[in-house]
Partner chain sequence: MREVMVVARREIQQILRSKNLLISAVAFVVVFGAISTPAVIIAADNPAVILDQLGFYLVLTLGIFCGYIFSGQAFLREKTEGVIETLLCSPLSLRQIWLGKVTGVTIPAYVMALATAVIIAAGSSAILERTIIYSPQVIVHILIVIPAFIAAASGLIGFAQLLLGMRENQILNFGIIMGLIFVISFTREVIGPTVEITWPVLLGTLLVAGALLALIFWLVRFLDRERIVTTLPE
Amino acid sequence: MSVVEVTDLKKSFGRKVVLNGISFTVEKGEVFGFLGPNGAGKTTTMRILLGLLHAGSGSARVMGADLGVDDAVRGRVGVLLENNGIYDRLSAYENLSYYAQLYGVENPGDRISELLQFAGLTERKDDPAGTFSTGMKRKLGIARAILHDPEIVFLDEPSSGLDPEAQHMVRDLILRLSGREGITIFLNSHNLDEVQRVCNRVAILNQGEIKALDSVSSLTAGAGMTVFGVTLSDKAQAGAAQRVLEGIAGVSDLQVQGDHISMKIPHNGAPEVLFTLTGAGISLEEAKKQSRSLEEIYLDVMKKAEASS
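Now the structure: this chain alone, the form being predicted on its own.
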């Protein structure tokens, strides 16, 4: 059984359709990225999964249950929304001690000490949380979210508003959660670099529909096409090389920058490209496959969605 199962989920607010029949699963131990522009339906999906909103139709189950009606399963879920849920006047230790009582954590002292060390906050455990940086508060918020040893954690924009150093700390913490703790992570984020670094799979949502759903490695490698680049030995041959490439079937999206030309080709098209270029007298210094960034994939998906709407 998948940890998260969403099937033909629909939701409207009045006449406005927010979710239009989305389906996806999240497997145990995955870091799953849920992406999309503002208003795409990401927050609505997360709220339905957490039992905070009712689905219009379809189903949204976490560990086989509807969290809106199953309190027992809800206790196996951790949540960090944009608000860290941290009290500034309490120390880091006191914050976690307070939540440990709410969660009914056994041997809370041992668990709190373990999490403070995990989050790198042991030396500041007795300091008021109000004296912490934004990044430190976010780390304490993550520690709070996993205090009761959940099987899945929902993270909503965990690096929002953080400087690059704090983003790195949070990203490292997410990877350790998935790796060392074996926790499944559902990550709602606009930070595409973060998602590419930490996620196994992603879903890209736009206008209430999933436009792409695959592993990060498959998406960046390209579906059916390969991003291929050649570096010319002589920059003066760039024009001639471009004309040759334009005549090869399957080559598209040519981009010439000085002595470098990038393009999209069929997965098995590299030999033909190289043979045709060298046969035309074009001297090459380097040729290699290139992967696209998740940001490029995301922008392509958004562009295609706009064109079809």
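Next, report the structure of the form predicted together with the partner chain; the form predicted on its own has already been given.
Below: the lone chain, stripped of partners and molecules.
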């Protein structure tokens, strides 16, 4: 059974349609990235999944339950929202202790010490959280979100406000939670590099509709196609090479820039391209498959969405 199941979910505020029939699932142990520009409907989707907003129509279920009404299932979910859920006047230890009591954590002392160490806050554990930097508060918020060993964690921009070292720590944490502990992660983020590094699958949302939904590897490789590039030993052979390539079935989007030619080829088409080029007497300096970054894909999707609207 999928951990998250969203089916034809719609939501409007007054006349403004925020979600227009989105559907997706997230499987157990998966790191699912939810991308989109501001106002795309990401936060609304997350809030509906967390039971903070009612679905307009369709359904949004987490572990088979509607979190808006199922208190017990909410106890198996970890949440880090834009606000860290931290009380400024309480110390780091008191904050974690408070949530440990709310979630009924067993042996809270040991678990809190472990998480304070993980977040690098052991030495500041008795200081009021209000005296912490943005990054320290974020780390404490992350520690709070996983305090009760949840089965799924919803993270809303977890790296926001963090320095590069702390961002690295967050990425490691996500990979550790998902890999070793089998926790499902729902990651709402603008940080495309982070999403590409840690997510198995992503959904790109724009204007309340899902514009792309696939595994990161499939998206970056292109739909059934691979971006392939060759560098010629002799720039003067560029014209001849182009003519040879145009004659190969399945090769498209040829772009010649000096001694470099890039193209799209079928996933298993590289040997044929290389064989044909060398057979035609074209001398090659270098050849390699190129994958597009998630950022390029994201911008492409946004551009297409803008054009179609």
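Here the structure is a predicted model, which means the values were calculated and not measured. Positions refer to the first chain, counted from 1. Between two forms, the rigid core is the largest collection of C-alphas that superpose within 1.5 Å.
With the core held fixed between these two forms, Val273 has its Cα displaced by at least 2 Å. Core-superposed comparison between these two forms: the Cα of Arg243 travels 2 Å or more. Relative to the superposed core, Arg176 shifts its CA atom by less than 2 Å between these two forms.
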